[in-house]
Each structure stands twice: as structure tokens, then as C-alpha cells.
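This document starts with one chain, in the form predicted on its own, laid out as C-alpha cells.
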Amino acid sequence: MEKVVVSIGGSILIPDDKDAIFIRKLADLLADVSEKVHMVIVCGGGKIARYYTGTGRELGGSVYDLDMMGIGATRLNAELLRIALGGSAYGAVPLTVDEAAEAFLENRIVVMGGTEPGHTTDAVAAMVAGKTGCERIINATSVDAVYSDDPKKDPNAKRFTKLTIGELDDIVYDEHDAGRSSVFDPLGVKLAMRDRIDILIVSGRDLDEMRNALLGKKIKGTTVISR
């Protein structure tokens, strides 16, 4: 059985455009697959998580704080996602990468949030991907693919459906323009470089592109090959 990391963002959650619904539909699609994937779901923190960190900040929050709270709202996501997992899903939210990779030895599907301030879930998906021998990351994203430029500022923004690792390194980090790209983190990147795991870029919302990911045939956004 091969096994996949996805991490989620919490904008492909929670949206607030019928969430409950979306959801279900996402709970189905992986209890699904899971019967031919054995997978971590590592969910973003979206909407929720700015209104808390931005609120905390005008009250004056450390950066600390503001990070607990923000890893709090990733958690809170995965709470949704595993209850309308019902049974497929462990039965309960792991708070480290060491808990999910015990966790994953059993059969069902792990659904968990951020762990520590200064990992964004990206970096933690990466990371729970090393641990358990993951042979690819699902970034489920609001963007459709990978872009030399953020798309929905620049229309004349090149779209990629192959990259190298090496390749997206260069678009999502470098020494003079740290983080110009935010379609997935760079310590993540760096991270499934080192571990020499695949990332599919696609968007979440795209169910049937979500399915095909998990399933590793061909998807409409991009694939970055880590060999």
C-alpha cells in the first residue's frame, strides 16, 4: 500500500462557503482511497488562524503566542475533518510528528494540525513524511499548480505542470527574496529534498484532482519530481 502525506490548507477547509458539505465530500473521497493509500492529513489553519494571530497582535501577543494560537486553529481544522471521518480516521489529533508516526502504524487515516512555533504545516507535512516513508506530499492549495509569480497578481505568471525539487526551491525561496512564493513552504521543500519526496501541487477544492493525486495518476497541476 503506498503512503502520502497531504497537507491541506485551512482556506480549502473552511472558506465559510458550505463547509459542512465540502467536508463530508473530502471525508468520503479519503475513506475512500484509504483502502488503496495509507495517508496523514495535515491541515492549515486558514481564516481562523489570521483573525486570532491578527487580533493577538493588536493586543500586543508575542510571536510566540500568536503561533500557539494559529497552531490551535490548524487543530481545531482537524478535529472537522476527522469527526466526518468517522472510523477510518485515528481517534484522535496527534500534537507531534513522533505521535502521528506512531499513530500512522495503525490502519487508518491520521488527521492532525501544526506541532511547534516556527513549522508551518507544510514543514510538518514534510516532516511526518520523512518519518513515516512517505513516497509523496499532496499540498491541497487554493492555487491550481505551481507559478513563477503569484497568479492572481501577475496574469502573465508562468504555470508549471513539471518541476524538479531543485526548481521549486529557487521559485519559493532565495537568499535575496526569502518566501516571494507561498505555494509551499520552504523549510518543507528543503526538508522533502533531504528526504527525496515527491510534492503534487493541487487544488483542493478539485475533487477529482484530489483523488487522482492520492491515487498517483496523472493531475492537471504540477508535479515536482525529488530524484
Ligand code: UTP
Given for the second form:
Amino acid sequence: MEKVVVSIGGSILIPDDKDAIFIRKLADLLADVSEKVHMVIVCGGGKIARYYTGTGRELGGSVYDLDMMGIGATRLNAELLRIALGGSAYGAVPLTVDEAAEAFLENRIVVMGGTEPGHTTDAVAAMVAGKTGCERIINATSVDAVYSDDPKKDPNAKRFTKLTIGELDDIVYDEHDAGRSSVFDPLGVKLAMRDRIDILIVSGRDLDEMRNALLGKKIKGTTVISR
Ligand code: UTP
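Other form of same protein, the form predicted together with uridine 5'-triphosphate (UTP), not the form predicted on its own:
Below is the whole assembly, all chains and molecules, this chain first.
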């Protein structure tokens, strides 16, 4: 069976409007596809992480403190998806990459959040993909593809359907310098490059697109080739 890691942004998993309805639809899709693809789903922190890290920062929390709260939020979000998946999911949220790799040996969907301070859940997805020998990472995000510039600010931004991992690496480092949040964590890109894992950037709200990405079919988003 093909092996895939999905990095799903917190704001995708928790749209903040009829959340249970969206999570249920996503879980049904994942359970359906899990007959053909073996998956680890790494959940981001979204609004809940931002609330805690923002409030903690105002109170003088250290970067370590804030990261730990961010991780807590990612794990809470992961619990919601795990609950929605019921028996299709491994019975607990792994806390480390090693725990995830062990859970992955059971033939169920593994759902997790962050691991340790210092990076984001995209990097966790790349670490888990490397450890478990996954072919590709699907980044289920709020943009529908990688662009040369912020498409909200620059209507002429170029939209990419195919990139090499080296090209994505250049783009995320430019974004990082500009203070924009990267389309994929720069550390995650480096790890995927090292381990030759492809990255698909897709709109996580578009469940048809998600299905195609999971099944290795043609997508509308960006395919980043590592090999
Ligand atoms: P996210 O992965 O959601 O971060 O983790 P993000 O990419 O900044 O969020 P979006 O995608 O823009 O919404 C939330 C926070 O939790 C901490 C980091 O502080 C991160 O910003 N975190 C997460 C860790 O320190 N380690 C982890 O393994 C995961």
C-alpha cells in the first residue's frame, strides 16, 4: 500500500464554523481512502495555537513556553480528528516521531500534532515521512497552490503547478526573509529534499482535491518533485 503523510493546517481542520460537520466529512473521506493508502495525519494549531501563544507572549512567556502551548493546541486539534475517525484511527495521539512510526506499523490512520519546540507541524510531517518511508507529503493548506508572491497583494503573482524541491526551497526562504509565513516550513522542505519526498500543496477545504492528492491522481495545486 502507498504511504502518505498529510500536514493539515489548524485553520483548515477547524474552520471555526460548523467545525464538527467539516471534520466529519474529512474523516469520512480519510476512512474511505485508507483502504488504498496508509496515512499519518499531522494537525496544525490554527486559531487555538495563536490564542495561547499570543496571550502567553503578552504575559512574558519564553519562546519555549509559547512553543509548548502551540504543541498543546495541535494535539487538541488532532484529538478531534482522531475521535471523528473512530476505529479507523490508531487509538491515541503519538507524542513523538518514534511513537508515530511505531503506531504506523498497525494498519490504521495515525493522527498526531506537534512533537517538540522549535519547528512547526509541517516539519513534523517531513520527519515522520522520512522515518516511515512515505512517498509524499500532502500539505492541506489555505492557499490552493504555491505562488511567486502573495496573491492577495500581487494580482500578477505566478501560480505554479510544478516545482522542483530546490525551487520550493528558494521560495520558502524568500518568504521567510520577507516575514511571510511560508507555504511549507523551510525545515520541512530541507528534510523532504534530503529524504527525496515529494510535496503536494493543495487546498485543504477542497475535499475532491484532497482525495485526488491522497490517491496520487492529478491535482489542481502544486506538485513539488523531489526525485
Ligand atoms: P503549527 O504547525 O500550526 O504552526 O503549530 P504554524 O505553521 O505557525 O501555524 P499556521 O499553519 O500558520 O496556522 C503551532 C505552533 O506550535 C508550535 C510552534 O510554536 C508553532 O508555531 N509547535 C508546533 C512546536 O513548537 N513544535 C511542533 O512540533 C509543532
